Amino acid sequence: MADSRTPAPDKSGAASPAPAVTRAAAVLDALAASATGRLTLSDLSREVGIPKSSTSNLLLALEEARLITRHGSEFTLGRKLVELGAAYLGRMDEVQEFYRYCEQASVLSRETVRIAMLDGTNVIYLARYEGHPAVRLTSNIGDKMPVSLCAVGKALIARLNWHDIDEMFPDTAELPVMTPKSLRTGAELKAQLKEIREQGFAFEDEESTTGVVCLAVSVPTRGAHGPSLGLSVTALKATYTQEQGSQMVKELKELAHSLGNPMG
């Protein structure tokens, strides 16, 4: 552990073509990862690995840009980030079509539906349609979730080639655990991925939240550089039926086709 009086070695920016930008990003990442959402100058100096004087100048520039906000001796993420995030999502045709479809769908309009993007071994939730007010204990927009813990994550990595999957998740790899039903090893995950490929959708059975199940499908990628997107729908296990699940998957696949093939 780094000494509380001195910063750790510079963990960002040293090999970057624009070190100040890289360190600024590291500050935002540290604030986003903080359990309380608040960090002091000393905290951030240690996180970024540069002296307090340099960190102070960095924080001043971020504050002037409204990317962070000062609260006494602590700092939080700034509202400008919300504006930037909204602008990013507002320009994603897939997100707009997602909401339009969910509003008119006979089944999904009454459920909690989400669209997510693959980010390494995590997914990031981009949008959420809430047609079922009882299911609100699931991930929020902008949240990250390990792929092994959620149906949409498993649906997305199931379409990768096996070589990449093996590199990401060796058989003995220990996976994050959130409930007694969470997958524990890379071998368990890959066994599920085979089933997902065969049936064309992923099913999560109380693996991230007790009492909640989830179904998901991947979206065909638009072009060579399109984002890896997936769709999921959440339901309470106590009232979930296989017939309901079949109807949900049918509409998820229709929406996925619409998002991946906008011309029909």
Given for the second form:
Protein chains: 2
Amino acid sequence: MADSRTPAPDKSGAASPAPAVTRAAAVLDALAASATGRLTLSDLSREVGIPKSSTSNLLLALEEARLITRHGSEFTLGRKLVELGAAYLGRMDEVQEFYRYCEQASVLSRETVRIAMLDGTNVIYLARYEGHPAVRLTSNIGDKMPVSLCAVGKALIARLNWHDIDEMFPDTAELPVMTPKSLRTGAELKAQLKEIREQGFAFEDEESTTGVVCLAVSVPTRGAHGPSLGLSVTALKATYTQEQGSQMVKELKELAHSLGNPMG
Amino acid sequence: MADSRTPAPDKSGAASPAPAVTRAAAVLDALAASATGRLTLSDLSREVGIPKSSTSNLLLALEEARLITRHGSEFTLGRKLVELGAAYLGRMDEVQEFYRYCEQASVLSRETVRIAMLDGTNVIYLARYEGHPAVRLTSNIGDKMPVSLCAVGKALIARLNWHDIDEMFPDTAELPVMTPKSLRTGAELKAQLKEIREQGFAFEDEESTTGVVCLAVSVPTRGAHGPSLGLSVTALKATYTQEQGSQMVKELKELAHSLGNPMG
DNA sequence: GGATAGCGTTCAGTTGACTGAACGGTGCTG
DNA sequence: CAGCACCGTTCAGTCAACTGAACGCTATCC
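Given the form predicted on its own above, what does the protein look like in the form predicted together with the DNA?
Full assembly next; the chain just shown is listed first.
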């Protein structure tokens, strides 16, 4: 799991309009971020920085809503979160369309394809099509990954305007590293982003997993407010060929275009 | 409950220790339950039954926590819910073990297998192993299904004590119907549950999808507090044989036993 | 075009939620 | 066995979050 630091910790000057809700969300975050996923009332009180008595009340309410579950004196995330997450995904027509397209595509139907969403400096995987039994991914739906480490992350970032990119990744920014080939600095990342913009798709060469390569494209934003979506194919470097790659990019782009324009 | 002079420690409704949290959860539920998944402030205020001004504050806090997202004047569920749901699933060792077992099993490795959780009168699908490209399920992870319509639902219900079952499904209860073969009444369902208890596994014969059959078993509850888990295999009725079925049940039971007893 | 109905926002008063210290219970430690 | 440290719970006082009516605004209707 990648460490994600709170992006914009609102200073104490700006109070929340419903503090109890903000705190409850912080409790959920703390549970999600903890190593074991099991924390006691005191743990949470310390972690989130609110008095025990207040935390106790929050936990009672969260438990009643099934957003958390109590196991003796420990708390874990609740199953209601799975339902809500599923409800979010179920409302995304793009996911349904994604499956349908992958099944009937000529090359992609036999590959491992994923659709992901940009979330700050991470991507979140929304769905996975597994047409290639030899390539089983360890990552699951909902998992996060730093953008600099995967093709789909780079494809999504490349669509942002240059000013935002510079802000997110200063030249000297140190990027998370997972393999010897991982990009190291903001400058390296931005050099690649220029390439990606020119060629219209992104590439990953063993930057997150040795032996594995990825291709990815971004989906033009549907409507005015939708999240940024991206598509990626994963292949084994050992069997990957240039020709195969260009065909996959072609189909990825076709799917991306179809997702971006519901009617066509 | 007799003395009306006591200062009423608990009113009939049993007030929540943190109402704002309970209300926020109700807002999320309302969004998840709505047909389109997009509601305005006024919609939510009416739906949940709280004043607009209060709702406005709740929504602001929820939006700040990214539990909901604002699109103009409409609100939808937020992507943070996908992360939290994934964190819940990622913490379930059973899911990881489920994948591992399916891959190395002799028969199941070539079938479509799922693991699901009981949630009231529905089951929620937690993970899906697809070893059989010919059978692609339309349901996704996190989707809900009435227990009476699927083998895994019946397997899970069958483990409850008879009193609870009678309460959930009176003889004359009308069950949801999806195909001509769907069970219609509580009495029909309970007759099947008796069979399931005797033979130790559940069966579904085109009750949710014509042309499709399912086998399922329940997992003995791990520890004292875990949720009720169930396993199911889906097959095409056209190619299904009795012999194949008994082998699949055997492997399902083995996996169930392994999930219920972490060390063995 | 004027009127209406509905939307989201604002604001001051009052109720009820949050605090923090003290309490009883439990599992280590010396 | 006594001592300690930590846990989760309780309770009364205080402060702030919630209410509800009034506001400005935009679409809709006659």
